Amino acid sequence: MASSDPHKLMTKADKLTKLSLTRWSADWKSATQLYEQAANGYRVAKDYEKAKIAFEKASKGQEMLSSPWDAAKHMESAAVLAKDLGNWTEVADFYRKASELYTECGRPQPASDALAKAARSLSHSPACSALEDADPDDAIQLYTDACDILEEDGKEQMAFDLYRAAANVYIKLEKYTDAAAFLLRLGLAADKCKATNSQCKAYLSAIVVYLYAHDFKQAEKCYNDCSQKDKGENVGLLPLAYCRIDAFLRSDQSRCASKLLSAYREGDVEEIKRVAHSSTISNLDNTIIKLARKLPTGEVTALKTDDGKDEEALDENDLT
């Protein structure tokens, strides 16, 4: 039937949106229905490029009809097709537009979900042989924006997986300081939700990341910041007013971190490996477990030597 031909449906819909001497206003209601029919027809025929275009136009039509929810749904459908076509720029753009439309509806959860879908598409592209071949920087920004939406709505707990995903991308890019920062952000969010277990795991994970990057001083600083008992001042990476300090100090994760740092100070490679293979480490995310299993990544005997020199310097100046 002629009415089921997507090409003819598109042509008819386009005419309804264009003004002429005989048409002084666009008929978006009729045109949008035709665009939707055409999009489905093209998709069934596996003509994904034309289906994508039809869904874009159907989305615009729903916007013109003041229906941002339906417009967002169509934009997500266009994003899925763009992903199938390997057009990663359009994937990000379409999901961002869908997120904006969901926000217009007052729906922060699907708005955040749309950005997360885009980020996952960019950081796990099946067509790419390596992460760098996609757009990891854009993926991280999308994860960040998705987290921001949920934080602003007071739904930090819904963002836990997004914090972890962003940290994982940073780790794959070997940007360990950024990865640790996102893990600490997860710890802060977990604190607000009183999710103590997730918070403690996040802090230990950040310490493992610093140690993997062979940044013992930052790992030690991170542990000290998370273990401060005196609230009300800003110390290091975390505002202490937000930390469930006592809970962390009593946790298995805190004890594990303390043992790791002590083993580094002593230059005890075997102890480092033993702690890195402990059950507490095994309960962290897989990406962090893999890093921990490779510890130590650098020379640790120098740490013991440096500590010894510091102690000698203190003794020489000891006037008591």
Second form
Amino acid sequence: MASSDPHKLMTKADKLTKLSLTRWSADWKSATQLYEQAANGYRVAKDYEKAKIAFEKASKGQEMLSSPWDAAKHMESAAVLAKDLGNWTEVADFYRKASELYTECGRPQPASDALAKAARSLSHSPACSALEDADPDDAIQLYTDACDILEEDGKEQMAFDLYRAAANVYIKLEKYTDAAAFLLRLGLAADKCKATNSQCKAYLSAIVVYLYAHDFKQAEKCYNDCSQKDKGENVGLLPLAYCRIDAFLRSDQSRCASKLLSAYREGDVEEIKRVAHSSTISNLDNTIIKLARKLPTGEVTALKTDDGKDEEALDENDLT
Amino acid sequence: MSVIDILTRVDAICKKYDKYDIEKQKDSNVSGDDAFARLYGVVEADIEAALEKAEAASKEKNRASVVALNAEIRRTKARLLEEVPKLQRLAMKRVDILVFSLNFLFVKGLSTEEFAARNDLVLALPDRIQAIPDGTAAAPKQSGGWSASASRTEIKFDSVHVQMGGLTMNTFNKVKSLVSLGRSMKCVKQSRQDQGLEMISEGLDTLKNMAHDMNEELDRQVPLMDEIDTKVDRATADLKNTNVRLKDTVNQLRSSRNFCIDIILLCIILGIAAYLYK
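The form predicted on its own done, now the form predicted together with the partner chain:
To see the whole picture, the full complex is given below, headed by that same chain.
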């Protein structure tokens, strides 16, 4: 077929939808069909701009016909084309719209899938390295929304991948506290699903991220929190010695974490390097492994004196 | 190819070509050229085997097997005692003649120390052999021997020091050096074992991690499968329903006269067409 055919279809469909004196209500059914055909024709002809517009209009038509599922599907196609064109704001918009339509259908999973696709395409965009602010933040926002949708639906298992991806984006942006926070959220979700391996890996990754950000206190606090969290008791302030036994403590990862922390406390660089190259760390995510290999960052010996003061303060708290 | 595949393949290839590894061969036959050392090595190995059997016998509950093991041990001891004079003769040799003839570029003579050490080794052998528990021995007397594990060596060491008051300090020092030599050989063996064990443990770690991940993935997919199950059940019910209705409709059509009328009309049309074309 000649490429003028999609043009003709488009004009015809436009005529059907435009309200005028002779036409009092738009004929969405046939218009939608024509739009779809035109969009496919444009896509085959590799005219992405027009195809995108055609898909948008088709989606609107489907909405009018109250079939949100088809509408959402068209929106996704439009978003894919927008990605090819490199129009990142539109990509985000389209995927969001698609996700809303999916939720309208009562299908939360495709909704979160759509958001995840959006976030992935944004974080893989070449513009990501150039513009450091706008796109990755969008990506993170999309990931968060996607995770929220899944958690509401009670399907946290699917959210693991999304949390990990979001944490990776944060690490790329060098926002280490946020990354660690996300990893802890992952740990929480894993706890709900009783996925102990993922949970322990998440906690270990969080500790590594804290150490990389040179935040030793946070890392220790994280380790203690994780050791007590699984018991489900609200224990408040407990000194280091009172670690209960539970799923995290019994795991390889917690042993590795305690080795790492004690190596940091001693200021022993060799030991840190050895732990960082151990197989437990190598089972984590790739970005986390890269961080671990780069440990220790900065001055390690300084931590020794700080820690001594810290322990004294804790003891005082105990007595009073 | 995954990492695991590569690892297993490399191991298989290394095992296959181990026999060409000269260094390994040298290590395993440390004493390839030396007749004394070779024979001594063999005797040592036999003594070790006998000691192991003795341990097994002591742990064994079945009286019959204990007796059988003890008999075996006694036989081995007798054989070893016969080998001892041969060893003594070899130890006497100052220089290994065969080696000398082969490497006339450099004389592979024995130093005084080594020579004396060898003699002591051989002297200590009969006592060691006798010391192997074979069910008939009373409380084992301290021999001048040193056993395999380092801790027992230390204990025996003290008793040697006490019991053999007759030995001169010189001999005592030689015994010490021999003990350390034996210990270092054991260390080398152990370190190689440690290396192998470390590799195995790393592989197991990877396996464990993969297994855990697989477990979680399967757990994730179980509720999805349940959903698929319900949906497919619904779909099959719908299909069955539709099929039944379709059958009814077709039957209705078939049973009516319309079908026959259709056939007759069709025949008429075909007849007309044939007539026209003829």
